[in-house]
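Just the one chain here, the form predicted alone, laid out as structure tokens.
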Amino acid sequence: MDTKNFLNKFYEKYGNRNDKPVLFFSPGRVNLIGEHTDYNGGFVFPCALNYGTYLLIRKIKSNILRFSTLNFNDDEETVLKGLFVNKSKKWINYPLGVINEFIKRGTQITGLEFLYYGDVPNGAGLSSSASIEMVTAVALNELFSAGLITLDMVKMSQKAENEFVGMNCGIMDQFAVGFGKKDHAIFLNCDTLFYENIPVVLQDCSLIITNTNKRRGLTNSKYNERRAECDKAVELLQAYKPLKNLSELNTDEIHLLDKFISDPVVSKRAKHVISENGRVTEAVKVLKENNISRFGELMNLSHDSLRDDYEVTGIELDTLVYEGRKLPGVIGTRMTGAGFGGCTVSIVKNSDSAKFMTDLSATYLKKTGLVPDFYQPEIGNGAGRLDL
């Protein structure tokens, strides 16, 4: 990040070079395994990335909020006069939702100038939305001395996305963005929020993220439909035993699903969630044992379940995964994020990584007409202030 250039862009936008803004950063995240389990109270295994959202922010003596981004040409300005309402299809819904949560807590927000820049691809499934929310929350917490701990801001950011933006996401994204630790992934129980930082040591391999470059808007996708199907499964399984969420069942109980759930689609959704929780717990165990080969096999099984039982993949993701598995040096590969487009995450031997990207790009273009983007990320820290 060229902070000097970023600062100059801020001054070009807002003027007054004698009043220096403050710089904050919040990462994106990639989930190594454990998909669509978070809102079912299950286990996930994400890590923060060295890609994310940068924010320059400055207080001003007015009741105006000014928003701008270097990612596209869409400046916004609004007046502080109580709680905000959703601005249909506007990117500023993410920071506005967070600002609302601070106002509800009694924080006295004054006029502000915001300039955002993100190097997480928007709509790629790497949590650009949670990154924007958390960088806004961390900045407001510091500038207005709100005294919030990280978990407070994680919960507020999730609430902003659920209730203000209208995306019924679980807590994983904001949690990973807030609590990320360099070179570690987070083994998180999304029901209790108990977590453990697990070192990620991939030996002679690296992570490669591949972007399908198929955009999908989650609020218009079948994400919320999947949530409803899981809720229906919980309702039907009450005849078996009292349940708050699907993750209270273990893999030994999968065979009971068809007995209590007559709808085969709802049964498949439940099967994915329960089996995925089992894969996450095993994945953490084998990673601690440095068994990267088995970790990769579990990644592969995860994708197969997301394709067959949860049905959230599609031709683009499946092409990247199943063509990728044919290439040398690929330990494991799967979709990551909500699906319906977005990205895959792969573990690939360093000696084969260049060929993996070249060959997969050619095959993917031939089969889909799209050109993928590749990222070789480092695992970074969570949201916080940076020095200018």
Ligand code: GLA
The other form holds:
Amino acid sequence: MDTKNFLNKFYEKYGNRNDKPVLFFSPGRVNLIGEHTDYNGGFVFPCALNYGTYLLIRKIKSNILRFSTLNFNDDEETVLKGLFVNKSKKWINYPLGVINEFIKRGTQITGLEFLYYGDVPNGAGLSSSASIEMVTAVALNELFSAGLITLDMVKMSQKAENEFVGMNCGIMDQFAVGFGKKDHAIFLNCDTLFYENIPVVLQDCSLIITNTNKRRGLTNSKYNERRAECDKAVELLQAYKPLKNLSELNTDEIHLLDKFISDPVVSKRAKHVISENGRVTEAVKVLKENNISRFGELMNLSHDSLRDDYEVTGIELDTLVYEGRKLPGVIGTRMTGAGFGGCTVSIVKNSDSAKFMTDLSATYLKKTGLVPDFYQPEIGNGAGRLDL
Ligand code: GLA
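Following the display of the form predicted alone, present the structure of the form predicted in complex with this ligand.
After this comes the whole thing, all chains and molecules, with the earlier chain placed first.
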């Protein structure tokens, strides 16, 4: 990130070089394993990326909020009116939703100028939304001395996305971008919010993220459909035992699902959630033992379950994963995030990574007509202020 250039852009846009803005950053995230478990009170294992969203922000003496981004040409302005901010039809709903949460808590927000720049691809399952929300939250917290702890801001950002933006996501993304730690993944229990930072030491391998470059048109409605199916499973399983969420069941109880859930689709959804929790627990254990090859197998099993039982993959993700597995040096590969498009995450031997990208790119283009993008990320820290 060229901060000098970013600062110059801010001054070009908003003027007044004597009043310096403040710089903040929030990462995107990649989930290594534990998909569609967060809203079921289960386990996830994400890590923060060294890609994310940068924000330059400055207070102004008025009641105007000015938003701009270097990513596309779309400046917006809105007036702070009493208690709430109006919804927009555009990307600024992410920051506006967060501002709204601060206002609801009693923080006296004044006029502000915002300039965003993101280097994590939008809508690709790497949490660009949570990244914009959390960078806004940490900035407001500091500028208005709101005294919030990270967990407060994580919950407020999730609420902004659920209620203001209208995407009913779980807590994983905001948690990962808020609590990320360099070279560690976060083993999070989404029910208790107890978490542990686990070092990610991949020996002679690295993470490669592959973007399907498929736009995820129906993600929201399909996502909500899956949530509803899980709720249905919990309701039907009350005849077995009182349950708050699917993650209260363990893998030895999977064989009982069909007995209580007459709809085979709902039963498969429950099976995915319960088996995925088992895989995350084992994945963390084997990573601590430096058993990368078993970790990779568990990633593969996770994808298979997301394809067969949860049905959130699709031709693009499946092509990347199943063609990828045929290539040398691939330890494990799976979809990451909500699915239906977005990205895969793979663990690949360093000596084979160049061939992995060239060969997979060619096969993927042939089978889908799309050109994938590859990222070789580092695991970074969570959201916070940067020096200018
Ligand atoms: C999206 C949501 C998360 C989580 C994942 C699936 O990224 O925002 O809360 O549910 O999908 O694991």
